[in-house]
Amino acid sequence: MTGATDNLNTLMGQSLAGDQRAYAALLREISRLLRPFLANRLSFTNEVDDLLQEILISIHKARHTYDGNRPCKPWIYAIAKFRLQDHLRAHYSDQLHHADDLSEWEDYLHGDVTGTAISYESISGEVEKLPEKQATILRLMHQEGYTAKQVAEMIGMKESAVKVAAHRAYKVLREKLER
């Protein structure tokens, strides 16, 4: 291995004093060490040769920083760990922003979009077609008031998993009864 990171120092040094071939081979080189690296850490191959790219054009931009005294190597992931954190940053911080708000669907038990109350009572029918842990659930948030953490240590459920099977409840009634 020491042979590879010899190498990549080696290149390095080569195109920072003006070697366009070894630039390319550097280039590749580093696509050949951060592709499994990437490919580790994200889902699709799409997003391991964007954020590849993306990694690229750093290293390009940040080269005069390179001190050569130094290993290229851990310098090279330095700016890779940085760069995937910053893209998965961004992919995460999207995703919850398009995440629905539980509270939301909670709200069609208390009353739809034009202010006409729904009680628990006028869909408790609809409630009880429900898969049974579901309506358990339901029954006990709102007919008899529980929280979703009093719920789950009432019937042996983490407290999330409560909650996501009132989420999908929410749905299914909120298709029934838009219908």
Given for the second form:
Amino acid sequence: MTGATDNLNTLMGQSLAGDQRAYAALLREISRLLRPFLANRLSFTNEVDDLLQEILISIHKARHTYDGNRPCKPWIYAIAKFRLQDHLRAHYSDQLHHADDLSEWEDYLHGDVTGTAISYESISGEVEKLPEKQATILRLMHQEGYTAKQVAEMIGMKESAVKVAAHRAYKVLREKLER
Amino acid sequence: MGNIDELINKLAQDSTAVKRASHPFLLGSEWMVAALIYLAVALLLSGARHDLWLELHKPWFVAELAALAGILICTSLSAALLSYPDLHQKRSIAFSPIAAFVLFVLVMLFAWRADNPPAPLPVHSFECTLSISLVSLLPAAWTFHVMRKFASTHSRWAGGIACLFAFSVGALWLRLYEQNDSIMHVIRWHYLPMAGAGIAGMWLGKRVLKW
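Cool, the form predicted on its own is there; where's the form predicted together with its partner chain?
Below: every chain and molecule of the assembly, starting with the one above.
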């Protein structure tokens, strides 16, 4: 662990001096370091890749603020956390912006589950292919009949987060069913 | 994954030797010296209050000036640290203005209690806020301009602290210029608006210090 940190500090020092190969190696090392950090906090792989690119660009822009006399990792993680917060803020504000769409979808799905056109059972195969969290939420809401609030309490999430996850799942399902 | 490799290669090709940013303490000290020179020039142009020598013998007036100078010192160092993504790993110093403000509030509280019988309120009011704002404009613009060259990850705090730094310069100038002993007046028209400027700075920081 100390070896890896020393390596980062050394690479950073060489990069600041203008060594392009050391800089490429440093950015690769940072990507390797940050990928699991982001993957634990984001649902989709493409989100992780997009955000990782943004973070690398930010590190590139801010590299003059690192002087080589203090540990490098806290500096890297400060930038990564900052960009992650930005990303999550934008993501959730976008989801709230589409809150009307969500309620429309909920009405639509409630109607269809009890109606004859599409039942939960008829699409349960597709539901099970969704990420585990989304599949659980849809199963609890549409097979077992719990409300979003009850599901949130059961799985320890916020009600808004449950609705957002359900909304994402509805979107994926709609795309699959329309094909 | 391919995109990441492409990006890394592109960034590496674009990279050259980088001039490292100054140490935050050096940067903060530069801001302090610039603020003191600005304050001296402003006082030279406006003139100091006629009873300044007498006032400097009053302990609560001196304590008020010292506490205000404490805010100026803490906010300049803090603004410099907040310009760095990791606060230069000196988090406790970055939030030192909180302690300086607590001290300042205490000093003002004691000065207010000591103002007995209360000194008469001057006839003017918002003109003081306006004067402080005008004098603070240049230091605020300069500080924001310099901070934009860095990479703050606490843009709200950084903006708020930068505005407080600039307003502490303006507040010091007015206290040394205006012939007024009413503590109620200075709290109401000098220092409360200064707190308001800090809040406005948070709003401004979010927009101006974006990178």
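Definition used throughout: the rigid core is the maximal C-alpha set that superposes within 1.5 Å between two forms. Residue numbers count along the first chain shown, from 1. Keep in mind that what you see is a predicted model, and the values were worked out from it rather than measured.
In this overlay on the rigid core, Asp50 has a C-alpha that sits less than 2 Å away from its partner position between the two forms.
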